[in-house]
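In structure tokens, one chain follows: the form predicted alone.
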Amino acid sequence: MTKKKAKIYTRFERLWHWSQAILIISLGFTGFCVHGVYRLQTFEEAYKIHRLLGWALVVLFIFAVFWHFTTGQWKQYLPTRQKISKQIRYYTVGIFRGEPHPYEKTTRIKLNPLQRITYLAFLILIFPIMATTGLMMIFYDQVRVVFPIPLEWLAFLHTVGAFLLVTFFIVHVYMTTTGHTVFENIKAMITGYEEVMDDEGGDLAVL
């Protein structure tokens, strides 16, 4: 395979990527504020915010996952063990000795095995926690007719979920310093290209 600059993200998912990471850091923002962490804003005003960009995120969510569903590409965060060993001792010894990345994204694939592990827990474990533990707080009179859990239970929950996704960010940023250049994934992300290996005949599920 030979490597060449080409599309890889298309703008549906830049716009998904950057609407998502703003409500997130938002959402962050005002759910701090709610909990005491400081005080900048009202607890009302915090909540109501809070709220907002809470079902922001969710209709985002919903139209992400038709989007990834209809075009193939949830294939792409299929989990895989192959050299996923050899990616974990990349970004914690290889990457600071100047090694080489031991997986070349290609025009097809974009996530490397440790990246499909990270993402799948977002999609699949620290969002939902996030999503149900909210909506049942805010429509928490009807739901605790038929399921009488606790509030202070769901805040809980709520707030686990919060460290999660703050520790998914935190990974996420360290993960696109770790391309061929500090700011080549970010940069990618913008404009929707990259120097990729061409592998337009590849199949999205396999490494």
Contents of the next structure:
Amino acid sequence: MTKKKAKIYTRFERLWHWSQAILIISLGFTGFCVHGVYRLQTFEEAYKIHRLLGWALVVLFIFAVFWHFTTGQWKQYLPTRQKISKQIRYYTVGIFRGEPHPYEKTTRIKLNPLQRITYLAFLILIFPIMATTGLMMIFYDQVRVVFPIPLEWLAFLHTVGAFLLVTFFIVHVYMTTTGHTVFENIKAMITGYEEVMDDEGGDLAVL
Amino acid sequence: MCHDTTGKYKKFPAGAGHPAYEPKEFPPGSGKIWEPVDLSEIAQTVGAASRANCGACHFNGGGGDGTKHGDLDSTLVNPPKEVDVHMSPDGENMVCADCHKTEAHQIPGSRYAMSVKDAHGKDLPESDGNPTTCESCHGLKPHTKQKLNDHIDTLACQTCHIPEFARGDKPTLMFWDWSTAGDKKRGVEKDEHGWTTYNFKKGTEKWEKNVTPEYRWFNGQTDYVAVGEKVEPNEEGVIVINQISGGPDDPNSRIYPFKVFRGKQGYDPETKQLLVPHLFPFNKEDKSAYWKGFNWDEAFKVGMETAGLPYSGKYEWVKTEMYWPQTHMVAPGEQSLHCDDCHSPGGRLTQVAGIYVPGQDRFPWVDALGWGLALVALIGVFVHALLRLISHKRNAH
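Show the form predicted in complex with the partner chain, please, because up to now only the form predicted alone has appeared in this conversation.
Up next: the whole complex, starting with the chain shown before.
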């Protein structure tokens, strides 16, 4: 396989990524305000903005799911048969020895095994939990009638999810610097283009 | 009597709410005679039952204007709108009976069995037989803001709409400690407002205005300790004189604002009764009355004897509490509690069990673990970056 500069992120993916990033960061700030950690604005303002952003994220998520299924790109997130341990060994040992990435990004395969499992967990676990508990709190007065779950359980799950997202954010931002150059990955997410292995015709699910 | 516009109707000071029906000397031996109320004269001058009429009795509970309730005092005869939106001439100019509609002379709105939660809502077109609830007029969705309507399952309207009580001209009695009475040298002491802080006859007092209520679950049921009933102090060493019922799992309960009147009273540790002191002397020779002899033991002995109750001869001072539900002096909408009053650390409902108020309550260990995890990630990332930098330099050689 040869390396070539190829468009690996479509316009939709980039737009999705960055609007999601902005929404999640703002949700974090307003959310911890609602949680009472600090008061940049009144509870009412923070709550209203948080609720609005939450709705926006849900809509975006629905669009993204639709896009992934119509384009078949959802396969990017399938866990692979390849070993995650290889990827972990790279980040803990190989990277300091100047070893090459164990799984090179290709024109067709954008995510390494560790990314696949992480993003999948985000998409099918964290996001649905946050959205479900969030919506249940917005409609708590109606929800409690049919499903009398204590508010504190919803708040508990929502807060745990929030802290996992804070941690994910820190690690995720740092990980973008582990490409061939420090800014390679971020640049790709902005322009869409990156120098990758050419494997036209390869199978997404198999890697 | 409620309709008296002569202003002559007067409760007899020790008559438990009843006027003097026959001439009485009060205080005994003083020579001051209280003429009986001329009921027929009053009956002839019946006016509309004004706020002052009902207030003649109800503003003066506990011996003085505003003393007892906290939300009922003479300010309500002519209140500004900030004090009471309904009864203010600048507001709705309602009289008591607009809410306390009498049906067959039974005035609804009893303190012993209140209707804290009215699931029926508006009484028009169809009445539920109890017009004395906020919902009877305002319905179950009184707000344009949906999130406020979401709160009324849990919170009584009064909780948000009576941000403070005793907002009128009169202070209300918050604390009364009988145990310190008897110091004639101190006499009567007053604070900068002219409110009594000490009275050698009654002990230590505390009067307050614009008081923040205390909040409790309440289903309307109140049980009074009857005179002569055996009671024991609770874990906090307090005897609650009127125990209110309710809790988070009771569908008829809501969180309600209260004036909590605290005090210290005589208690017989052997018969386990609150003691009734003999205060007013029977006659000039009577030294057993506390306000004559200033001897508690004597006063309790004669007081209990007069009440026909046993007294072991031992007394101690016990802390007492009384709960006064706050339901009048509804403030204008914009002066109701704001979200931040509750949804902030240390919010108003901190002491109320069985609720989770976002912003006020949290799981401290979740927060600790959460921030801990984020911190570990941050440190991890920095160390990793540093090692990469070092190894990169080394590998470059």
